[in-house]
Amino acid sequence: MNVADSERTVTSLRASGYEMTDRADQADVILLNTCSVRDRAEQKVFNRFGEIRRKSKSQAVYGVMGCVAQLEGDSFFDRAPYLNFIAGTRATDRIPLLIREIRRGRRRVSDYGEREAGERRDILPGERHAQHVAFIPIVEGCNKFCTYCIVPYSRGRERSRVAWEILEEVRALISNGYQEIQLIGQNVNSYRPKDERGLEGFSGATPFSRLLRAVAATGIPRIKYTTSFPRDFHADIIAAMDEHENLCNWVHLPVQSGSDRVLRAMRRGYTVMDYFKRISYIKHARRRYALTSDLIVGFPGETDEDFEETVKLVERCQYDSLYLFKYSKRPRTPAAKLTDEVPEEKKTVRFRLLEEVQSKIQARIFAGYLDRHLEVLVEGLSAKSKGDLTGHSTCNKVINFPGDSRLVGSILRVKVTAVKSHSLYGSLVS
């Protein structure tokens, strides 16, 4: 959502007669997007912004956008005096109107408000992360309110874009030759348009089941989508999926927890058997499904036993990979305000076993691979082997092999020669 968040950023400020540039010696307005997923993220702004500082020009504009900006508001002035401007999370298109206030005088400007109504969301394929994949944000803020989440206060509550303008940025991707989207949102499964226009025609027990029957419709060779949430995870989307070849075969859903008694704490608004509900669409859909997920290990009050139950669920679930989390605090959050934290030590232990666990479940899937045949979006030079190329496949597996820098771009097959503990490494297919 961050990346996505640059991009129209980027595309306003060019619109706006600015470009871009990797020196921030040459740069006269320097603007840091930030995260608060992590942990420290207030003091890593700080700490980035003096280093750039160092380099840059001493008239430069300087701001801060994105969710620690939302968070933490016109407190950012008092600890930064350079800062000239802050824009919150719904304010990227309304960038270039804060830099114009700053030049004509003003010291600092802030803009915290809603989006305007009928605001786009176009973006410049030049602008894009990647050449040939783009993210489409169709659903952004939560209404979840899960106890350790920030998300909630930076990104606000859930608002859908209307169906018909998303299909209209899909065809738009096609004609400039883009491979592959991925619909992205806080929780992209919880999507609900107020105006369904463009997903006439097309079936579905949900909105979002509807709306990814109508993208796999406008022939984009590739699509994926994250992050789902468990309550709203319906079997019609798997029943989608299994329609649609386009429709990527790969599903992430966070789990966070197997534990009832700690999901409870963490306002999942699920249980482990409504999980498990879930995962059984996936492991009896028609097509094969990579299946990863989240987990938080060392929540506050996280005994042994919840922790064993975790256990449990990550080897009945057999996660294709998974993305553990020791727990942290988050200022503002009520989990913050609980007392029984389990101790750093014993969070460090618990990851290390449930990595452990991961590690031999993921090395017996990725041995599956081996002499299989993927379908591969070529996306760029391996960064780790030269004259190797580096891609994903439908399944969101990444896979490197030998070929040449004209491929970029091609969806290839390829067979899988070799396992790795996180990717695959192939040959091309003749």
Given for the second form:
Amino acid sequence: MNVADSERTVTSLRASGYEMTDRADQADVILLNTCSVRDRAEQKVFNRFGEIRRKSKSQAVYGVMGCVAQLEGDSFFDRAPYLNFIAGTRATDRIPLLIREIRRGRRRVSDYGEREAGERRDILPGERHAQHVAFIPIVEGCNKFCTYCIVPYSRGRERSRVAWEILEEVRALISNGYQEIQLIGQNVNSYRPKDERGLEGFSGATPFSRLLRAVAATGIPRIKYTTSFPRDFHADIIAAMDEHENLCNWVHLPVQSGSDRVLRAMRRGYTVMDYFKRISYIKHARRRYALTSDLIVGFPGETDEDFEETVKLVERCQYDSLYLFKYSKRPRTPAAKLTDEVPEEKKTVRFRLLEEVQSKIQARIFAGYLDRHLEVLVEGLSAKSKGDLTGHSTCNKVINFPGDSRLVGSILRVKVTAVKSHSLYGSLVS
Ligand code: 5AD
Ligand code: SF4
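Could you drop in the structure for the form predicted in complex with 5'-deoxyadenosine? We only have the form predicted alone so far.
Okay, now the whole complex, with that chain kicking things off.
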């Protein structure tokens, strides 16, 4: 989401006549985008500004955007006196106006306002983070209020974009040669636009499954989406995926914990049994869908028994990959008030144990790919091994293989010849 926000900000800055540089010594304006989901977010921002300021022009204008900016508010000015402007998470499109104010002589400005009606969403192709894969935000913000999570506070209430606008963006990306789009949002499957223009004629039990069908019908070669919320993950999503080859075979369904007690304390709104029901839609689908998840260890009050339940869940779900996090206390969230914190060392032990469990599962799943043919979108040259290309399969695995740089941007069949712990290696099938 932050990458998408940066792309949008750069597009609006360029429209106002700015040019981009990644050299601090050449920049007249220096802007940091920030994330506050975990860890010492504010400290990271101060440290980064410290590094940059040593190299930058003495007259440079400094700004901060993103979640840390939204949450810190004007107190940021006191802690970082060099800062000139602060743009909240919905103020990205007004950043050129904030800079103009500073250049007109104001010392400090901030904007924590909402998005404005009719704001343009188009992103210049050159500002996308990648040339062949594009992110399309479809839902912003979140209403779920899981007790550990800062997102509802930093990104505000959930807002869905209207479908016709999303579809227009997909068509523009197709004509610009994009092969893959990723529909993004904190909870894409909670998608519920104010009006349903653009979805007429597409069947589905929920607006999200109708949107999937509508996007698939544009003919874009590959569509991925992330993140899904378990409670809103209905069988119809899998039905839509089964119908359309271009809806890629990957589902990211964060579970967070395998203990009902902890799930309740997290206020996730589902039980382990509810989650397994969702998983069974995926496991019983017509195709094999890769399944990935997020998990938090060490939520306040998590006992050894709770943790055992989580290990059992991981063993049962057989995830293709798993993003593990140690619980990190976020000020202002309800969980921050809980006192029965799990000691750091215990979190580390649990983290490592789960890592080990998952790595065995993953090794077995990855070994199953050996000798198989995968459809790969070639995204660039491998950073690690010279002469190799890199890309993702439709099941979202990283795969490297030897090939000519002119193949970047194409979708090719690659035979898997070796497996590593987090990626595959292969050779082109002629
Ligand atoms: N502590 C640890 N992990 C967190 N996540 C969100 N908030 C926290 C927190 N306070 C994790 C969740 C989420 C992912 C994006 O980050 O697992 O799915
Ligand atoms: Fe945070 Fe929960 Fe919303 Fe995900 S669903 S963004 S974890 S509040």
